[in-house]
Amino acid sequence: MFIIGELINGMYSYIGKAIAEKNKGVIQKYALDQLKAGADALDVNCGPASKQPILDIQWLIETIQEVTDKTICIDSSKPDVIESGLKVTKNKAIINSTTADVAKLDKLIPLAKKYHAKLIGLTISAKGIPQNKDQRLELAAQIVATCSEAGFLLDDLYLDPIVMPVNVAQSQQNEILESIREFKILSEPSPKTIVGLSNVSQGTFVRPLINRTFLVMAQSFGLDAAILDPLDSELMDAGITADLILNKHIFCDKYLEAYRKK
């Protein structure tokens, strides 16, 4: 499972903060607790309230690379904030995201080709949010295809179902698991999934229990990537041991130690 850290996000009051004040420490702090905790990657989001949203991403990003070189996860819904962190991105990113919208697909499929970056695909459109897996299957497909016409190497996107708060879309949370394992015939090679796990809670009083549970689940339909909170040690160590149980990596009694440290 490859796990991209959520935490440098300008939505969180105490990163918004640090981005206003230019506090590197903060950031710098959160980057390297969530490695630690066991982060492949680290998303960066400048947030709604950055004023000056080309500078703040590239201020965050060179922020964390000078404490290191892990890969970072471009997250805006602008390209041209977008670009603006891939220009100064010394190693292979992650753009966050496109929709299946061929105007978004057209602007950001070129910039991943340019920068040698991997691309996250939301299976939405401009019509909202899929109700169902079928139509999830074919905003997959039209990514996978865009992608493909263009392209840009399968094996450096990633599709996401778009994970719903199960407290109102109780009845999706089955369609999207579906459509995780169908995501992987869509093409050869097959592209990878990843889900923002975070959403499936928003809003409920057991936040960490549904997280933990739906992450599980995931994987056992075949999720390869997801963008959570490392810090929640109990969520890491369950999703460490369905891996093993899935025969991901290899069982010793200190597993959970050893997969930290790989």
Given for the second form:
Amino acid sequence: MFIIGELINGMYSYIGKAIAEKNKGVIQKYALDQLKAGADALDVNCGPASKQPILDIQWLIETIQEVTDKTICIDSSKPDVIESGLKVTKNKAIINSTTADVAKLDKLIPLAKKYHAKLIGLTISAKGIPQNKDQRLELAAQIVATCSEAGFLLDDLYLDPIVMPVNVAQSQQNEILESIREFKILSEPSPKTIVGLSNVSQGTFVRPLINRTFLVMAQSFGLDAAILDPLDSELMDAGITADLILNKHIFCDKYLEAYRKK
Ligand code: THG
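May I ask for the structure of the form predicted together with (6S)-5,6,7,8-tetrahydrofolate (THG) now, the form predicted alone having been displayed?
Entire complex below, previous chain first.
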């Protein structure tokens, strides 16, 4: 499982405050803590309160790169903010994200090619978030076809079914899980799959339990990557254990110690 740490997001008040005050120490601590807990990459989002996201995204990325060379996942719905971030990333980045809209795809696929970045495609369109698996697959197929035509390597494409909170979209959870399995048969090589895990538990009282139950279920449907809170050690251990049961890790008595990334 490829883990992207979600905590450097201006939606969290302490990160929003650190961005506004240009407090590098706070950002660098959250970067290093998430990596120490096993994150392979760091999601970076200026948050809704940023008044100058084009500058703030560069400050965030440069601040993080002072302490690590790990992959940066640039999280913004605005292509100009993503491009601004790509200009300062040192290593291969992840663009988070495009939608299935032609205007977005036409802007972001060339950017991904130019900067040799990976690309997350959300199965969402101007019409909004799909209500079932078939609508998700239709949008996923549009994203895959456009990437293919543009010569973008499908290995570098991550499809995201958009996880909805279980308290408002309970009847959709099974369709979201099945989408993960069906996205993988849209092309050869298969696109990869990703979710924003914490979405599933928003507004509920037992968030960690819902997060880790959804994660292991999604892994059994073939999930490749997740944006999540790596500081939740029970979540991380559940993910490692699911990979063990799916035969992606070799069993030994101390498998947790062996597969926790440092
Ligand atoms: N897919 C992709 N990218 C994404 C998402 C996705 N990026 C953003 C988000 N979804 C994933 N990251 C988070 C980060 C935090 C929370 C949920 C998802 C979260 N935050 C608390 C809340 O809203 O209750 C904030 C608490 C606070 O304000 O302190 O749950 O789906 N590709």
